[in-house]
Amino acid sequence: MRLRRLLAVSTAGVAAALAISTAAVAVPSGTTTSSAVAPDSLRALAAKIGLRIGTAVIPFDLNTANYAAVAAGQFSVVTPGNEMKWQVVEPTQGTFDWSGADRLVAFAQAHGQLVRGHTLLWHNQLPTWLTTGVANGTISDAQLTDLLHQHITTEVTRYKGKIWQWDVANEFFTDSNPSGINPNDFWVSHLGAGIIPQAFRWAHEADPHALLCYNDYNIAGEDGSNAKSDAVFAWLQQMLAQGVPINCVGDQGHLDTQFGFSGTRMTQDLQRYASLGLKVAITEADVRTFVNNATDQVPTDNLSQFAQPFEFGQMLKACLAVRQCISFTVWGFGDADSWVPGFFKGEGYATIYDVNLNPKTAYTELQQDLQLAAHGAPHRTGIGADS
């Protein structure tokens, strides 16, 4: 089945919304590198600082040649939005189906960029045959266990040495406060909160090199409050404790502008986990806003045009502003395939590209606060009266 719009969203909903270890993929001879790449775009300005500008990716889209074109050109990381998930990989048990996310691989290593894999263990997005079984007790909590291990197993096996970051678990904790790991979440509610831990290990033994991530939203306090943040830091302290592989923070980076966002707090938050000598990454960055309906997005508050690009900005900045922050990647980078619409009534306009593909002041916003941190501001010279 093919999923038109990048999904990114639980079943609960969304409340609020290195150094490179694996170095650079190989490029195939006589295809389009980063060195065709134009000077101004971000993914050039990014690698001037040693950032890496992503963005999520339909593989099918790619044999659109506008689409591609901005893919490879503005971009040094993708991540398949949907391609990687064991729904689509897995649709019937024992039948797997890596078309999509083989496409994906290849564009990327034909254009010298980088792939964030997504995601390995999460409530969502999972194959019916497998929910089913567990639901009508035909799977049990052990079978599950070897199920997961061999999903696990085969799926970073067969991209080893060709995936960068992997989101190994994602979106665990809960929106209450206090925050904790989510008792009813699918995982946890069979097989214990230990699962995750164990999904880290089984992908360090499958891939020792690459970069492994717990991902999550509103855990860099963009809900307005640090009760998620607190808690995942704390696991994350007890995590590194017991030696569990985990290597990088993913923190989503959903925002809506009808609510409050702090810049300052996301990037303490981030420094926080960075302090404990984990990477940390933007990996799903988008801002939605209300507009006039879902296919040509036009946001209904004049106010919210300038919002928008500002809170992708602040954004930006957080990442920029903490040295551990290796990638900022976009949940998409064309209204048109944005999740938003889908998902949240009356909204969308949440990403850097409209539903035309043409860049709009958000695109601008980070393009410019790149040649800031690339090249600084010039020199002020000649102050003097007589200057």
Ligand code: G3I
The other form holds:
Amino acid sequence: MRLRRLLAVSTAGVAAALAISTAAVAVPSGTTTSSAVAPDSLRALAAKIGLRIGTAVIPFDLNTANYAAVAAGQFSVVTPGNEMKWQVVEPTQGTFDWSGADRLVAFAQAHGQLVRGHTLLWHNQLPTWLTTGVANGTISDAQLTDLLHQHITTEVTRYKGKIWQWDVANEFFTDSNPSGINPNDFWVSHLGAGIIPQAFRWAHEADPHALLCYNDYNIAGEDGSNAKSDAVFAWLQQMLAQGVPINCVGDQGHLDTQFGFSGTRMTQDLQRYASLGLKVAITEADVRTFVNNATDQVPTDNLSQFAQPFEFGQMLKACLAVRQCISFTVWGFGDADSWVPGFFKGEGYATIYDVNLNPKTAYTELQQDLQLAAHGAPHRTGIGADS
Ligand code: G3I
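Alternative state: the form predicted together with the ligand, after the form predicted on its own:
Below: every chain and molecule of the assembly, starting with the one above.
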């Protein structure tokens, strides 16, 4: 079904992606690109201020030419949506499948893109052999520690020098007020909270030059109370005081138009992390809303058609306002590929391209924000009565 929708692409979206110009995007060392990108693409505009614009990618979908063209033409950093998660890379103990991850890394290198590695330590998408072994006692806590060490070392070493930012640890804090590290988390309940800084140390040993990030949702004020942001901030201060090699904070940025959201607070929270000497990034931006059905994803409330791009713009502006915000990544660029309809009943329309890969208002919003950031507004002239 998804493939069929992808094939039914409009010429507008593709033409925008394929428009060729001679303006080359700044290419990171170690990567090459033969293709030039359109000067009004998101990646080209962002490059003017040193910002990377990213997307999550489903490597299999790169078989579809139109999908690949947008992925290459609009974005300067890519994240595998699932293909670097433990469940995917080691489905059977000792048997590895790097095919999806390798493919995306090669695609990125061919198109002058950086890669965000995602994710090394998370309670979700773990291999069944691991969770079953822990549950039935055949894997002890000491063995679990060793397996994790081996997993992180193997994966980070495989991609050493090819990953710009690693989401080392993902989603450890509770949504409660006050928030804190979740004692019931799979890793914390078995190995204690100290396993989180340990994961950063192991990752650093395997690739000392990669930026190592703590990644979570609702940690830039999206929860209204700011409780989660406060807890993460306090934990980061503690970790940095202990010399843990944490370099950045990823705020996922999964929004829903039915809830309130403050771009001002997001800016303040990103700035607060940056004040610790950390880089910050928006790592999984999307804005969902209620839709007619999961196939067409037409918003059922007219106002949400304005709220959706507005909230995307607010997130990008928050990132633009903070000098240490180095990348702004959307969690997939097309509604047909979004995780949202499968996870939130009745919701969708969460990305910046529609189900036929036409750019939506949210795309234009991001493009305009980046145009202003890159070039500013045209200077006013001839404003005097006699001019
Ligand atoms: O690969 C199987 C396939 O073989 C099977 O036929 C199919 C049937 O449902 O499932 C496929 O696996 C799915 C997988 O995505 C790959 O498509 C899983 O069911 C599905 O649960 C999984 O969802 C992923 C989700 O993480 C899991 O929590 C989403 O694609 C992925 O976008 C999402 O990403 C997370 C970030 O990693 C962390 N932050 C939140 C974000 C959104 O949930």
